[in-house]
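Consider the single chain below, provided in structure tokens and representing the form predicted on its own.
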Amino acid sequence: MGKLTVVSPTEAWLEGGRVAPRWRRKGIATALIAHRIAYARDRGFRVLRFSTASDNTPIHRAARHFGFTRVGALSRREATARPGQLPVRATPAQERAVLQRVGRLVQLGHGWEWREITSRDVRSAIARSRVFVSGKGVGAAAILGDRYEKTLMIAAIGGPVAPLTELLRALRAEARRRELDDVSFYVSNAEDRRAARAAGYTRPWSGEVYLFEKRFTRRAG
């Protein structure tokens, strides 16, 4: 089996491939691949993702040999609540500020799956009060994602890294203000991780979340 998941009207993603032992190196999962890439190219996507853990070899071969571009390693980093000064919320009129900051992904869900950012996501999450800000004129911004338990979820994030160290410093007090365990998220640059390292952030996984994505062309008439 394998799945395609449509994430929006322009983006589909790949997951779920699964192929019984008895079955494995008869060319099955590269059929479905490959199959999968044809479904998504006919029906007009623009691009197609998937994730895998950076030690899945056989995957990244079969990224390459598909033409799959990786695109992001992300690691994932959490710090436990604590009292603190609690962050500001965006407003509407930040929401521009916000979109610029984050970065053009945002995590859906819990588990590894990500599409494009819109400026509709920042609208709705400013609205639902899921926009958090520091530092003048945006310095730093992070949207929350859906709770997990008992973790405060951040689904996406960004700024330099005196401003995110002080908002992630902030959403550990507001975990805590919510009477959640800890805050969780992934980061994808130098900064990020520098931000996150100040913060009092660290990791509780050693290995990293490979993110590969394959655009298509649109195709004449």
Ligand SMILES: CC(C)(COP(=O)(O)OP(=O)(O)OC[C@H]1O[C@@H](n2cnc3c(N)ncnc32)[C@H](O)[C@@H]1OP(=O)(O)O)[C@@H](O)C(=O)NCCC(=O)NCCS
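What would you give as the form predicted together with the named molecule, now that the form predicted on its own is on the page?
The text that comes after this line covers the one chain and nothing more.
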């Protein structure tokens, strides 16, 4: 099986690739990917993405074969809830600054699925009190996702190390205020990693999530 999920009017997502063990290495996954690429192109999607574990060699090979580019290597960080200074909520006037601070993508749900973040996402998250900021003039920003079990999920985050560290610490206090166990998010660059370490976040597993992307150019006519 293989699923194509529509994550926005212009972005499609591949997931659920599974081939029964005795049918593996016969090109079935490759054929299912080829089918979905053709479908996404025909339906006019601008971009097709998927994520996979950093050790999933068959899928990396298939990605290369079909001209996907690796656009991210994401690694999870977690920290327990603990008392401390609570984070500051963003105001509607900070919408643009928040959008500039957080990374390009927002995580959907608690799985390995992302799509591009829009100003509308930020606006509605601020209206629902789900955006926190720190530092002068929105030094760093974080957008909460839906709570998952007893974890405070951060769906998008970003900013320079100092304000980001402060924000990550405050989010641990926010988790505590909500009587949750911990905070969880994905780091995608060196600044995120440094801030996470400084704020006491650790890596629950050593692997990474690779994010692949294939852009379609519009056909003439």
